[in-house]
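Below sits a lone chain in structure tokens, taken as the form predicted on its own.
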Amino acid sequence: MVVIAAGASSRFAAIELARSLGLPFHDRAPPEPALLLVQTDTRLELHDSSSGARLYVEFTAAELRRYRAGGPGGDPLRRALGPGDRDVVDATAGLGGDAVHLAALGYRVTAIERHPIVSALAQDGLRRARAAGLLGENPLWRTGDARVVLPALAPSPAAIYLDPMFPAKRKKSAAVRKEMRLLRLLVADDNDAAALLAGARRVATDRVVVKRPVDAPPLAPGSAASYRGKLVRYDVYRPERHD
């Protein structure tokens, strides 16, 4: 993993950001296959050199525009997280598109990612779409493993969220096949995720709510209750307590 300026004016950018992901910095890509964390002149890429697969975080107004809108019968991740107004935790946050689902429709929205290079891509994306105007400072990003972030959070949210990596079953379009490939290659399937579960449920006051493939077995038994969408279901567990 390299970190490559494609611009002189973003030479001293991509090299202060080799510098905080601590990854060594080429003016130039190295002629073996590799991936490649470009800072272009606009934006932040990952870019596959092996396949020309490219990845990058992109915010637009139409799709701020869906999320609030909803959809026939409501959006079900709202029904899920339930009121509006309150804090929620999207503790498995990848690449920013549901924590900034989660603030279009009106919660108070902390997103943690704990892969550095996932979350420098979507810090990129939050960045550009705040300064088009598109989005405040809500969601709040953090850096960090959320097992480690939950339980240091004050107040503790109403309600914490996750979307653990999972095998890709789904047909998909080329583009977010792509895109699943880069990601799988950085961070694999999240095999703690059960885990991340029951630290949770420790920590919100509410309720976790649980992405899954519609097909696909819970994470975790005991589910108070389940919302599903065309392609995938949340899935709502309770706290639990343990003093």
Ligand SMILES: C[S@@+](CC[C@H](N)C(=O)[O-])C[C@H]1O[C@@H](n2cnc3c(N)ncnc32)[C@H](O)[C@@H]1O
Given for the second form:
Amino acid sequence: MVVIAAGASSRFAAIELARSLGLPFHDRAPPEPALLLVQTDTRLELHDSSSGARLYVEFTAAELRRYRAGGPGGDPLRRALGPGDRDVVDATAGLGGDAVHLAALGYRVTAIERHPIVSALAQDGLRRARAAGLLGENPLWRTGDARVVLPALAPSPAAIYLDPMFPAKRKKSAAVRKEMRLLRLLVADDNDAAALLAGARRVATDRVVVKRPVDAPPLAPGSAASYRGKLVRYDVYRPERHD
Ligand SMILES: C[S@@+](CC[C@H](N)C(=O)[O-])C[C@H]1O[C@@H](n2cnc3c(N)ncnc32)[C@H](O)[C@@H]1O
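Next up, the form predicted in complex with the named molecule. The previous block was the form predicted on its own.
The next block holds the full complex; its first chain is the one shown before.
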């Protein structure tokens, strides 16, 4: 992975980004196929030069309106997380889509993502959405491993939301497949997700919600409730106290 600049005014920002991520900066893309983090004049993009695929994060006004409106019968994510303007931690924040969804539903959201490049792409999308006046400071973003960050949070959040990577089986649109393929070049399956769930149940004061494909087995036995959407299911787990 190398960082390059594509644009007259982006070179300095690209060098800074490369330094902060501990990645090499190149003035131009290497001739051999590579994953490139490209700082353009307006946004940060991930390119796979072997396939030509590109990935960047863009939150739109239409998307935010849709989240705020919920769906017919209510948003299953909201039903799973419970009512009110409670503190919710998205502990597997990825590219930030769900964190922004949760913020649009009215929760105070702290988003945690451990992969520094995924985190940089998400933060770039949030920065542009804020500059466009679409979002405020919510969601708050942190880069780090949730297994370390969660126990140190004070006060403890009411709810923790988990959406770990799972083996891709279900049918997706071509666009989503392309995005997920690129994401998967960076992030492998989250094989430690069950341990993250166990840790989250020791921190959340009210519940932990796990997103799964609608037909996938639960991440762990013992869920208290389950809310189904068209493609995904939200399994609710109660806290486990070890005092
Ligand atoms: C399926 S993606 C999440 C997608 C996200 N819900 C969205 O809307 O973009 C799973 C993400 O969780 C992150 N992750 C997994 N375990 C983590 C942990 N212990 N701490 C922080 N991030 C974690 C992975 O790096 C990956 O980016």
